[in-house]
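Listed next as structure tokens is one chain, alone, in the form predicted alone.
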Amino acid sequence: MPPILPDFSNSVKLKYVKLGYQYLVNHFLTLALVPIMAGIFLEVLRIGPEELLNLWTSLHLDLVQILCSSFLIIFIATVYFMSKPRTIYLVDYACYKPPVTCRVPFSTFMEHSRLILSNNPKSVEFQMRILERSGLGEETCLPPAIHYIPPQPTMEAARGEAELVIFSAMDSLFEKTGLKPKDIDILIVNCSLFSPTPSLSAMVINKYKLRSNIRSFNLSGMGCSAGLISIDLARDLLQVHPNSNAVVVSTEIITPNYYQGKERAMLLPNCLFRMGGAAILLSNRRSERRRAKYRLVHVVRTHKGADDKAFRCVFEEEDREGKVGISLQKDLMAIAGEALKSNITTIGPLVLPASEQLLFLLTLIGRKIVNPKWKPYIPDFKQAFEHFCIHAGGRAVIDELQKNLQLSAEHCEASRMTLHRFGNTSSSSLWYELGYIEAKGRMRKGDRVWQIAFGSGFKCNSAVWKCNRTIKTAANDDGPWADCIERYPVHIPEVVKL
């Protein structure tokens, strides 16, 4: 029997109703009152010019009303402007690029792995598996400390590695901003795995000569989402000291983390983490608004270390013979999604516009009181971003981010290219990821882009940027991603065989 109405589905193109909806929803105050302004405009015409001026004569104000008026607008103006929080811009930043001579082929990662783990072959074969199926690619890149037969992660090639990655990308900043150490006010370095004494940020401290008074923060142990823990300290700070430069340095130091046992889940961060750093340039300063690249709107931090498997999905410890090593359990994807629900709760009313949230209430209203079966509505934040920036922890963190938030290919392209070039370079991984959009030539003023880290203890934590200007590549830039932006994006396989 045919049907008795047509099928609109294939009249009717739904992307344009879609659009149409969420140009109407979106636009609902603009297009209420444009009716109301052309309507009291035209009254205006009808009254004419005479009446308007005996109205206003008629009004019989004296002095004092209008001085009165006068400082009830001022004083309301004051405390808004004095209450209204700081603009924190993001000058510039620079990362670190490992010299060549660092570079870990998949060849030479195996067969240093053959000989370290020559009694358990079981063990190798593992890495092997893993690193076909890492999205890594052929140019990441390890210390020197781990190129020995056996690796040597004494404390001077740790503080060794420290000094080049964090003075390197310090070098750059100071070049790429003109900003000298004396004009550093706040200083944050973050590094989970090690924590000498005197701390990394002393390092920095006495090999720049900064001032006495500067206001300096060292964050260990709080995983690859302490980058972004940074940049909201930073912007706390920023808050309560006018007229400052703060500078973040988020960096992993590998040298005494490589794990030299049998345990399997130990062996993980062996094939995924690699040399990485970025030094940040953040201000206060009125000054800074032109030439800064883009500008702070929200932090938002979700913490999951109430729950016990949370608390331990990701946890330094000793195997069996004593050797330490960051231990990656099975549960680890789902306990990410867990925080991840939870952070865009928090982050979606924030940044998605009236449309999205007006859909995603509806479909959770018929939730609760029509039929407890429906799908729930998963908000599309490609409406609030332009640019996403997953932290590149692994494939799987950047398949289960794009499947969840129905992100394409481009947008999880600078994700997965950083991971192939770089690997899983931590806290810096995001800030990799941001260049390559700029090398690509996409960023333009006004684009929003989502920065998404995830971290041992459990955390997941976002930070919302918005260009401030349209960025070009110079010709005499030295960035990471100078002498290879060509080439990318690469394909990558699901398996690479080795």
Contents of the next structure:
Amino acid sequence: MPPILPDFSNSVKLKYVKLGYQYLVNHFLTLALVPIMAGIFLEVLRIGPEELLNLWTSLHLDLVQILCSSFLIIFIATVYFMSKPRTIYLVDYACYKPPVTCRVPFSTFMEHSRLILSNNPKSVEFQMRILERSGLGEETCLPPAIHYIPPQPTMEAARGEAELVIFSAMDSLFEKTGLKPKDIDILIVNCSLFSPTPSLSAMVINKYKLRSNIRSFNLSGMGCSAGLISIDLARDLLQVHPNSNAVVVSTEIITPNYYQGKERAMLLPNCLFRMGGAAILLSNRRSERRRAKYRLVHVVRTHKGADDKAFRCVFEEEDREGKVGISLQKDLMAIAGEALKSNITTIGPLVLPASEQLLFLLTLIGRKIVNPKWKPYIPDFKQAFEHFCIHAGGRAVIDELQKNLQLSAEHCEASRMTLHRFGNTSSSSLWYELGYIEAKGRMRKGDRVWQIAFGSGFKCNSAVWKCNRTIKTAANDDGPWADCIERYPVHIPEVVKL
Amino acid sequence: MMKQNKSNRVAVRSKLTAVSSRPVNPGTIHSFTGLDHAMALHSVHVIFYYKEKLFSYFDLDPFRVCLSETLSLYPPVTGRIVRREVDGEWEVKCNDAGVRVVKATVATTLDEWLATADGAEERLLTAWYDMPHGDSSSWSPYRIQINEFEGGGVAIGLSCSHMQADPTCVTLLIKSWAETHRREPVVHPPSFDDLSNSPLTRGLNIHNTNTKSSRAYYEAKSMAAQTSLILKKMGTATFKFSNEVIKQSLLEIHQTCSVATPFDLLAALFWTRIARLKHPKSKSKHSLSICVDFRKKLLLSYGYYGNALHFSLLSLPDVEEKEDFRDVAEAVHYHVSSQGEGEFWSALDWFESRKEEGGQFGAPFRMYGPELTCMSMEHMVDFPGITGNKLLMNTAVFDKENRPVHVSYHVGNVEGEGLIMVMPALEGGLARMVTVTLPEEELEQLCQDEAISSFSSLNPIMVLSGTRRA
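Structure of the form predicted together with its partner chain, given the form predicted alone:
Now the full complex is given, and it begins with the chain already shown.
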């Protein structure tokens, strides 16, 4: 019901009316067909089998007509099956778990900050306030080079981090899926801020001795939403190439991008970005349909780069001292909200049940014709999805989305707990969140998952997955959550006292 | 010229912070006892030398992972020393900040270093900065320095503020690290029990007439600290005495005093020889401050974290005239064995009361000094819980094929007459190592001293004594 009548919404009676309405509209076709079929069945029973046979012979069908009809049917069926897009299966994925030596407790982070920025107490104070409210925990990790005083972001260290994260994730993926390196047909690596020559995908090909006719891609500069962009690219490629495996590696290499200056807007990423990575195996092979975990249903990409403010809101530039950092503008949340609205306008019709779409249409017509003052109806996405993976970009992002989509705390739990345990691992955070839901044993067959990611540019990308088989949490599971899932969910205070 | 070249041999390459593997419970505090508080002016430095490399790439090596796991057992090691708001006393806020690790390279091989380096240079292997007077919240009370020699060879140097731990405690930390690296259970995990709240260990508070003497001694020390000493440049030399040498001398000495230990022997020997070198008119040469560990005597847990040292004074009016030091050895032995529970408890109580007074009165003072101090590490021999060679230092084995070849102990900010440390040598049994810190000129003379070099007609081996030779 339109939210202009909030008092009534709380009453139980209205809730049942709502449920009845949804059931009616969503199953309209079934409800319409059932009486018709019942009628035909009764009629057939009434007429009797001899009458039916008489009806059949009176049609005077000869062989040619029968053959033509069957060919027509076969032809239509073939065209239908040929033009249907291939099903993309997500066989499995592996997330990287950093070693304990890379852990960064709050006190260590603040101490390093005080020692390095000793001449800028205001900047240190700023970092402390950000860290207190960030929603991060004491177990997030930074790469080894950043533990030095001062940090040593050499290119060698950056390559070292890339090798550590990517190779560990890939080894884990090979073990989980039994995939052989020679069977990889498509390789896509995305890492936004570190782009050496030869590329990271070349590094992977070199390490695992992949085939010479592999189709490899390296996406850089595309921000935190690059993970879903890579999935989209893999999907398009898998439409063209039959019977193929695609491996997507999403990561963010922190070593070369740790800001060493004192501008506050640029110190923010230092407080939030942490080490992490994920490797995903996608396939369009029919043989994988039994053991695949998910099927890809939709990918929707929205780009707001045409708007200047959106374009500049996450910007990498030099500060006054010539040190390079990523500056985040203050209107980031507002722009994120706009991009989200744009994205859900596109994805809504694809995923929402008919009841919600009808309501939205009616409210839209009502606003245009009856009364422009009606509040726009926000469709209830909780009916379209069982699980939500919101990119753990920061506490503010998750709060904003929870408010905009009217999600409950349990829906946002995966995102908040991933932010607490792993920090903002950029494009791979969605996979850690999915891992959390699986580790908690909440993923059942048929559950739909919505992954939302934001990125610089400004982009908002969504992916919709459908769970293919109930995922049981194995006792010997060695995912990133294996040793700590019992402790979660934890209560994250508004402000942590440092 | 030679000295300048030498001082450039140790080059610090980088500094980082190592953290524990598990987060510390927020709000954990470690309080200091009165004794800990009093030791604040000094620092402890332990260096273990290994012949082979212990790790390949430090940042990701299991060596570092095991350090993180060991640090999880010791929350005060990764904490920071702050002043308590209530009464301004020091305490450790266990905030999980981590330990400073410094990596350095040495431009020479391990053997060359052991032969030619002297005490001052060896201190570069555990570079240390005293606690800053102002804001100490970013100052790491522990520092680990990993020194790599040319051609393999590693020296692990661990320094800490004496307020946090004594040399035994630091050795146990390295032992736990080594045990974790060998994937064995930690035999002596740290225990942070409050000393004053342990009625069981205290037993009956025995009031001896002697108890007054330990209090009086500490009182005198704190008074003496207020007069500043002429700071002389100190040098260090290490003498190694093999098993046979000590055995033979003990046989000789057992004719008069049947229960003398190697410590008594060596303390007496060095005291008599050093007393001769002092200025003829100085009174302090007749006094020897003997420092012992009281973990065993007070039935504390061996993993007790903190200071468990007791200083007591032995005076012999004509010690420099004794040709035969056997009487002195007997006196030392009697003095050490007469130190009982009553003494230790009364000293601890005195420190507690002093700490409670606070302010200027409760300030830490120079514990090692001003008179000649002699430190006993006999408790490290036959340390419980160790199989085989029961020497505590020998348990710092990270890799079964790579045992430590040498261990050095130093105490920072020793002023006054000097410090003699008598400790078990790594070969085990009765072998001992004596590290002597004295003003430069006296040290030179001591190294030439005939009595020491002709000790049982076998030359002691000198290591880490620079160019000095016995």
